[in-house]
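Presented below, as structure tokens, is a lone chain in the form predicted on its own.
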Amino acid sequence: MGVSGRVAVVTGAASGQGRATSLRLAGEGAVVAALDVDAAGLASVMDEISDMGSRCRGLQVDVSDAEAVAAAFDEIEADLGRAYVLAAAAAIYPPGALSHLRDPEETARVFDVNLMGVVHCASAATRQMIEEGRGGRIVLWSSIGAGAAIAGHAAYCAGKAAIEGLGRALAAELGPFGITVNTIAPGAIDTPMISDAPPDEAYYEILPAGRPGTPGEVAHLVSYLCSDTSGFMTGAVLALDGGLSGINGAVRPDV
């Protein structure tokens, strides 16, 4: 069965692999609920996905704000059903700072939507797979940077961190009521998030794959994560990252 037919919450739909994540579940005949703070972008996403032939429903909600959170997940279950799938992409990645230079409230403010977020919706999504019974599939979002320093954000890689724990630990509890949890660490992929990042050719000499990945691979690797076929797979930290975590310097040999 998959996806199909099965509510799929989505956050940080609006763009990025968030986007490719939601179409690519709707194109797989879930019902998508779409969850972003950016309302133009969440229209965008309903209506491809209704161009499509499927069904959406787009939430304007800060996934940071607990009572928020909860009342998007009310509202999803009223109108579209109980959530089976949570693909929890949402994140913010503000400029560089040294971190002693940083405003305190930003830095908070990196922990509230990076990870507390995640926490807030996966406690909504898993009571609802659990009054559902049929167990159910929630994917993180972690980084390259949980485990490799990236100088400037170190809120950003600690939240990260935190989320590969969090999903270990999720895995556990929930392997009894049938849900898996996985994490997916992408590297570099192709989005506004890395619009400050050193140009594509970088990546040719950084990178075995030679290039960024896509948010279409990523959203790829979601469906899997989200299929019936992934029931084994699940506590696993999976990195999307081109080679990048397994290498240590160029990798282009100089012939």
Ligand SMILES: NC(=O)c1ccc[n+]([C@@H]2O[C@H](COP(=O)([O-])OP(=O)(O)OC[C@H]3O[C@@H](n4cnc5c(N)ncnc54)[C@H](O)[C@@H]3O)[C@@H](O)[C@H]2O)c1
Contents of the next structure:
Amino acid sequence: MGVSGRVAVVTGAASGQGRATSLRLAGEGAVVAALDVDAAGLASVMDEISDMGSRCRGLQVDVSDAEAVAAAFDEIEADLGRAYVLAAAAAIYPPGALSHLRDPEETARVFDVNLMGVVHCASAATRQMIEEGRGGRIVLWSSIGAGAAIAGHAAYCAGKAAIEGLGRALAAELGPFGITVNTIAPGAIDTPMISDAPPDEAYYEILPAGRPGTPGEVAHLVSYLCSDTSGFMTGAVLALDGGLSGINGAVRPDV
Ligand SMILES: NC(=O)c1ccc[n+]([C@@H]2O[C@H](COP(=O)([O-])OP(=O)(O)OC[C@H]3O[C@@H](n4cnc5c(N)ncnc54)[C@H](O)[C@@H]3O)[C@@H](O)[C@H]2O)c1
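And the form predicted together with the named molecule, for comparison with the form predicted on its own?
Full assembly next; the chain just shown is listed first.
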């Protein structure tokens, strides 16, 4: 059965990896509930899913707003049914060097969206999954920034490290309910998030894959994590980074 006929809630669905995940799961028969702040992007992904003949609903929601998230999940339950999948991709990666640490409001905004936004969605989704009693699949988005420094993005890195702890703890709590929780840690993925400041050539020279990943490659992994056959995988943090974490600072030899 997989995700077919089941409700998949995807945050950050208007762009990049969330968008690719929404399209991928819809293609597998999921009923997609797409959350994002970007109304135009949501409308575009909804059109694409509708054209595929799949049922979907876009909700313009700021995931850092706990009440708005709770109301959105109530609407999803009433309109589409209870969530079976939560794919929580929404995040921000604001430019601004170390000013994040000097500007408490900007720092708080990064944590509010990237960490508390995930907490709000995971709380609402797990309530529905437990009430439904048929298990569930939760996928969280970390980053290579959780395990390696990205200078100028201290709040982002700290928030993503917290996501990995959150994912492991939720996996332990939710295992008895048949709910798996896994966290993916992408490296550079070709999306609008990094288009303003893409990694330089030196990065790709040492990266084993030698190129950025694509949103579709991420969606493929998410699809596996949402499938029936992934039931034994939970509490994992999965690097999808073109080999960056594997080389651990080593350089690629000239061959
Ligand atoms: N692109 C990369 O290189 C990369 C690398 C590592 C991790 N990530 C992570 O991957 C995930 C997906 O990012 P992406 O690359 O697709 O970026 P993206 O910018 O293309 O998509 C992010 C989406 O989140 C939405 N969003 C932002 N704030 C929101 C809020 N408050 N409420 C609801 N929606 C909100 C945006 O409108 C956008 O549609 C993020 O968690 C990001 O941190 C990205």
